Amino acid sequence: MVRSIEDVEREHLLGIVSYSMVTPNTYHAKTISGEELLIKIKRRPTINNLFKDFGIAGFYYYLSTPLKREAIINDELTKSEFLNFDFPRMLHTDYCSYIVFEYIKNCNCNLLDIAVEKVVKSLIEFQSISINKKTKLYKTASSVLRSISVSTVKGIVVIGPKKLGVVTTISAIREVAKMLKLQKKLKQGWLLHKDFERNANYLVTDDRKIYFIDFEMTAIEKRWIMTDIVDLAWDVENMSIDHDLITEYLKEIDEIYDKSIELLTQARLILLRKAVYFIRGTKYSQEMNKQIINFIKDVLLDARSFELWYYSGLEKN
């Protein structure tokens, strides 16, 4: 199994002659012809981060091979043609411990410079994708483990008593079941990135060409529709959530999605789990993460509350 970037050079005869960390376990690499490559290489698990960092679900997320779902993606992609976005192209991979790309150059702009209907129509192009029932995608040894309730259950357990307080840690599990309750579960299903930020995970050419990557996390969601698009408009330092990029999301969505979506139960179980996520990691200062966990108790844990912030945002829009 390839451990290194050592391995992969071996493995392939790159002629790579240098290269950088770009996360702990992705490259970019130079070759002697000049050619940039992006090299991504498995985590090794430990005791640490397997039942520490990640618990159970952490387990199962190293069995189930992460790259391997990043490389399906790819595979599936490569078999059509998009007119809204693009991808890094795979270039080898052994389907289990390391992916090689190639890199895309001159991405110094922000989604956020991009026309709201072309943000939009890309996310819906990338969702749309058709992938092969009998792929892996499917159903994986942590596919319930980190579905979106599952997995927003699991963080409140993470950092409640000790962040939230034992009383609200049980009311936000008591929530998060009544908005599961509220979603029916749709006939087709929808291909979701479901690891989305608001800088994070796209890239923008300088020509303002939309790049999305990191397919790591993809899966079908047959319930949580709104994920990416909640995902991309929140803006958590701020507080406020882009209302134009939903209210053009549901717009061009219209005539393909089921009318017993709840929208705002939606909305809010999903900046649940990111507001959860945010507090377990460690990019946001102390003080950012009260503030995220003033937003939790004060308008995420009550349906009234949270419908009083998210239309005072649209009033002002």
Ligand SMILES: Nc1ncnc2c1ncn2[C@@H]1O[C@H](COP(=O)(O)OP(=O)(O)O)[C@@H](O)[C@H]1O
Contents of the next structure:
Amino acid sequence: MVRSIEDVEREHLLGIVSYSMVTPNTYHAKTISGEELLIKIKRRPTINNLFKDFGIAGFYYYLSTPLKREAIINDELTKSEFLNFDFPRMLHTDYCSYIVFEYIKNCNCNLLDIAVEKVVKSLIEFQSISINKKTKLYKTASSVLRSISVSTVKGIVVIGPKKLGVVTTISAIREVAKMLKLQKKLKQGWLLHKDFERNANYLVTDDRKIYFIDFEMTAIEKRWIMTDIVDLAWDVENMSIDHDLITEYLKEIDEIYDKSIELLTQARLILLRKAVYFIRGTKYSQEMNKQIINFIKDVLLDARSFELWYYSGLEKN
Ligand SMILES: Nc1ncnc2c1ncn2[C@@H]1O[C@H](COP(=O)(O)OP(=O)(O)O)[C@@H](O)[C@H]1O
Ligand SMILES: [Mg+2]
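Just the form predicted alone so far, so send over the form predicted in complex with this ligand.
Up next: the whole complex, starting with the chain shown before.
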């Protein structure tokens, strides 16, 4: 079982001479030949400390294969050529706990300098990868438990009672059910990245090439197909949304998609999912988390308030 950079080195003799941590799971490594690598490791507990540290959840975690999805999706992407985006090539993996990637140099995580049309084109090109039901990709990416609505409810149940209060938790679950009714399932499933944020999980190089990264959550979705674009458009720190991005996206998918998308319902559920996700995480300060909780209570859980909030942003532009 691979648990550290040293284990990866032993397995592949990459000649790593130094490395530094990028995030708790990812490392930037340099090899003796001057090559730069990005190594992602998701540790699984050993049998010994399994129950001690994690209890039943630990057992589930032990059985899971955290990076399998990311590796398989990367494999599938390698089979095609894309005009509008790229992705870091995978050099080694065990389809489970580690991936060694090429390192993308001179990049940032900011789409603001990229033309809206280009962002949308890249995203749609990624999302419309054809998914044959017989492929590994289909088996890997189709899963009810990961659907947007189920994962939103899961998130609400986990944080709700403590952070939102019981009454709000119940009304949040009710709202999700209502929104599910409003947005009918679409005919065709789309591959969604599902883990974008305004400043996460893509890279933009100095020469403005877009790389998509971090496919751990990528899945086929038949209902909430605006997830990625809404996630990218939401600026949680300023509580605003980039309407240009969303308008351009709707314009582009208009020709290829059926017309039954409920814009406000899509945006509201997708923001609720992300808001819950942010509160669960450690990314934001307590102050910011409080603000997000208020946004859930005052805006997201009421269709009318949400509509006002959404269009007020449009007027300001
Ligand atoms: N191939 C790469 N080249 C350069 N930087 C990368 C590469 N892959 C990831 N990163 C950097 O590492 C960070 C974490 O990688 P990511 O795959 O998103 O892992 P996590 O699951 O921890 O979010 C990214 O936000 C990005 O800054
Ligand atoms: Mg990430």
